[in-house]
Amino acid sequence: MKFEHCIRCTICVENCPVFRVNPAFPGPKQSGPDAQRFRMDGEKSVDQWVQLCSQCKRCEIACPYGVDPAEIILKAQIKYAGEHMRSPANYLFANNYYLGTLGSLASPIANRIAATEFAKRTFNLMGISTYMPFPRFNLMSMNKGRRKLGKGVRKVVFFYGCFLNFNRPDVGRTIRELLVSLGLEVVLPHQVCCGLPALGNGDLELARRFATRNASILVEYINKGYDVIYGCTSCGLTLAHDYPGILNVQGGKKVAENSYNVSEYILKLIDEGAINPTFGPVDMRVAYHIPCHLRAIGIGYPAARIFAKIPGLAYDILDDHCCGLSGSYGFKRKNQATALAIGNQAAALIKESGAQVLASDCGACRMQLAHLSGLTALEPSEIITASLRKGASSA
């Protein structure tokens, strides 16, 4: 829908986490549809406050008329970035894939240096926030190791994304092994960043290059009968929404139509009768934080549906608040206060729940909320894997 369809009802504003805590941001309605009415082609962008939008997409979920305020703002952000000098932080995070590649290769040195006070002062001068420890790089990235595992009639391509690739390959391999244990053939093709960090930091050209490369690889597998499984909800939203949308890459529509969240795909197999897993007991209370981008994909909460099948597992679904980090957004000094204010609201509910651990489908959510709540953060697949192992051992 175009901005003209906005009837100025302010529902999007009521659902905006940034507007709630930062008076400098006029909200998605004013920054998106309202301001768009006055933006002129060929006129230099002056609305710097569009950079305050975290692109959580809650405004788009809330809009009753199908207007996409976040996408209108995103285009304004890209225009602003193209017309003004980008900060070192924006440039660094846009090139997150290359940073991750170098950091992973030199992980013992990179992790040690990043933890020093000198490095933190340098990062601060670059506009990078250090209120939370940076995710550690891992030498054994997902790019290393076997590229094809398991055998089965169902075949999937695992799109793991940068965070699981460079920082938490242990979680990535847990997802991979979970899929293999369910009787799937799992392929891990060489892949690059989904493009979202570049898109969110104003580099549309780089984002499109990443997306074009991935789409060409994924389409080749899709044409051979493979489905695409993503391990990060932000990557998933990019594949499903931005590849055929703002990035408009060849094959983007086919990628979007054949991409699935891990838990969504497991449920699909169960519903179709392709698998009949035995879930064993997991005696644990979990605070399940729903990532904003999972809500934006529009597939419901598939991990929660699987949690309901696990004996002994108590869980609370927490979907009222954004984590505040929003990828690289909260790692910028200018957004630190906003990210913390939003994140503390979500962390407070997690603490009140009495949970032993928290779970979330998003790596950024897990980082932020583990730091603010003090609880261990798990990917849903880790809980599902633990249950299936218990089920297998008791069979």
Contents of the next structure:
Amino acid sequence: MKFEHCIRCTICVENCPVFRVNPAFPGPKQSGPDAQRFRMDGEKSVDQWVQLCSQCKRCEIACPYGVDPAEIILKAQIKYAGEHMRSPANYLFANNYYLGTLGSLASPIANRIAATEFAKRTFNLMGISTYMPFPRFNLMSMNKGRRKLGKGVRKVVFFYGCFLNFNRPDVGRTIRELLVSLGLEVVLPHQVCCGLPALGNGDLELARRFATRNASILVEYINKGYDVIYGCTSCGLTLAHDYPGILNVQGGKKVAENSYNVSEYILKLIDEGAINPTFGPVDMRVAYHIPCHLRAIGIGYPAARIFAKIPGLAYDILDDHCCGLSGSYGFKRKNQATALAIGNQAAALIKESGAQVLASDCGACRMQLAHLSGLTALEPSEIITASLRKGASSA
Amino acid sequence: MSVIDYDAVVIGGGMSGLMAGIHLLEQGHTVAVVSRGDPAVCLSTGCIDVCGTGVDPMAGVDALPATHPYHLAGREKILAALDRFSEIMTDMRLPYAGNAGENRAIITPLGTTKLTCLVPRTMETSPRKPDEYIHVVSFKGLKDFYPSYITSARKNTGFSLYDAGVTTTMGIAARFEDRKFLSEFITWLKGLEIPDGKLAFPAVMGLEHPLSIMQEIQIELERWGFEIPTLPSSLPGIRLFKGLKRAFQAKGGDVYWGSPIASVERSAKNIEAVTIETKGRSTRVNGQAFILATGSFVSGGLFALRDEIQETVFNLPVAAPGPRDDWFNRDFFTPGHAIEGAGIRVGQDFRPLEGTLENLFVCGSIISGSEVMKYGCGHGLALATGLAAAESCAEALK
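Having seen the form predicted on its own, could you give me the form predicted in complex with its partner chain?
Starting with the chain above, the whole complex follows.
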């Protein structure tokens, strides 16, 4: 176990957004390596506060000794959840995929019902917070429509993830069109939730079922020469880190090795000389909020490297704050105050930067920060698309 | 494997590495900083110690042993680095006070004083006279700062405690960013009967905007106030690190954080690439030149085995101070354990002396003979050698 490498330097604590605003959480050092010394198999967990960790992974990135407090806490969370009654909110969010499938099918009614006072009260009773409007379901989800687009030597599978699928298929289609316009063959096979919401809500078995299903589909394509592109950095982290890691599914390593962030893949194609797109001017000032899970993947900030190529685009990289929502974490009532306090710190810096819009690679970050800052939130691909359109029309 | 190309790749995201990175960006190069995690500067007081052996820092530098790496950078470069640093931090709205002409004594959390050169402006008015009245204002339940250490060590002091609702350094600092909290705190302060003198606060006065928070308190209270560094979590150290990192990023530098270096590719004369362990697959970072700024033992640049000291990234030969018996003093608290001098021997151009590598430059406390604890020169040496190594690197990139 790596907890023994902890020298108690407190750098993880300095980086923990939850510890900063919620005195009930003892922080990554104590809940991770410190408490790990006292945890034993076969003994019932008493450390209820591990549930307060949002799994943003900032402690893991900050730790200079490779201890990975977040993973230690994740295991303690799963152990705790397995031994105790889970809340209705936990069940609901673990099964987010099915909720999304239903919600999207019934979206004309579901969205209306979700917006009523009655529904809000019911949500609150179930332990679900309503400080922010629930993301609307969309009838035209990504899983509807053509499964194969474009033609090219390079072939990719688009793993769009639940948020783009059910809630923002318009953004999902923008990414899809961007990839097609770069001369790629884009396939959207049937796929299920990446498994992260189940993992984050303590349901390891369900997470593993989702992951097994996805891995078998994705590996089939990878074997045929396809690369996988994910549309959300949290899905990406799950594919790259958890599939071969804690979920340990067959083919997990192969999926991890062949999955790419959208901007990362575009840069790869440029660097390899496969494409040579012209970036046209985009006159805009953008606050680029780096999702914690993009940091955790470790590939740097590829979208920022593309932004640097776009004439007229001014951008500030904001990577010192978490948005606070952390997927379903902030949608739980018990975490609402924490999520808001963290998010307001991030939103204050975004507003201070003088940006006209904000950008982020994660749907949850965009939802939270758009709500708290009042700015429009874009997926980096939307900005890249605008630039390439300008570039193409001037050429 | 993913492949990314840069002109210069800096290994280590601390003071020295970021300073080197900023200089190379300003020279028009593409630069990446690769760091295994957050640097030791986060645990520091945030003050820039240039040389703490006497009141005149530069005279102190001149008197250091001939083998000290400060002499490789030279007086001019040290002064230039400090100036450049002050400009950067002013741009980042975390300005520093002080100059290289004189060290100042600031109050430590133990109530003693320590000599340092540049201090965050929030510490600028730390009293210079030992009998000046200071009133320590701390926070209920804050475990990393004990006002009584100060009130018992100094004459003419008093203290008050405020209930911030939270008890941690990071928690209180975050509260101070909230205007409502700040104005309630000021109202409470105004209600206290405090003798004439200065207000002393533990360094928890805000995450991002400490100076404007301190200025508001001073204006409202019509008296001077200053921060005293705390045990880690040390806000002034964190602010310093974040300020330099943001400056590096604002100039177009890329950061790769939290991934250890898995392997190195080298030819006879050059380092070609480092491979970092990113999630899923490793990432190969190619560079024309490399800067090694991984620090000494605490930061993980050096690793001591039973009878040998290793350099952890490139396995460069380490100059060790004799056999293990000679590494430590008998008394732990006697300053100047010989092992502090262990490190990489470099030439005037900051290339390693041993070996044949031509595109590697070394800076910071990993350089042999630094002994930063003994001489009180950590951040100053990091800045000066960071700038000097980067200039040498920029010359090679031409």
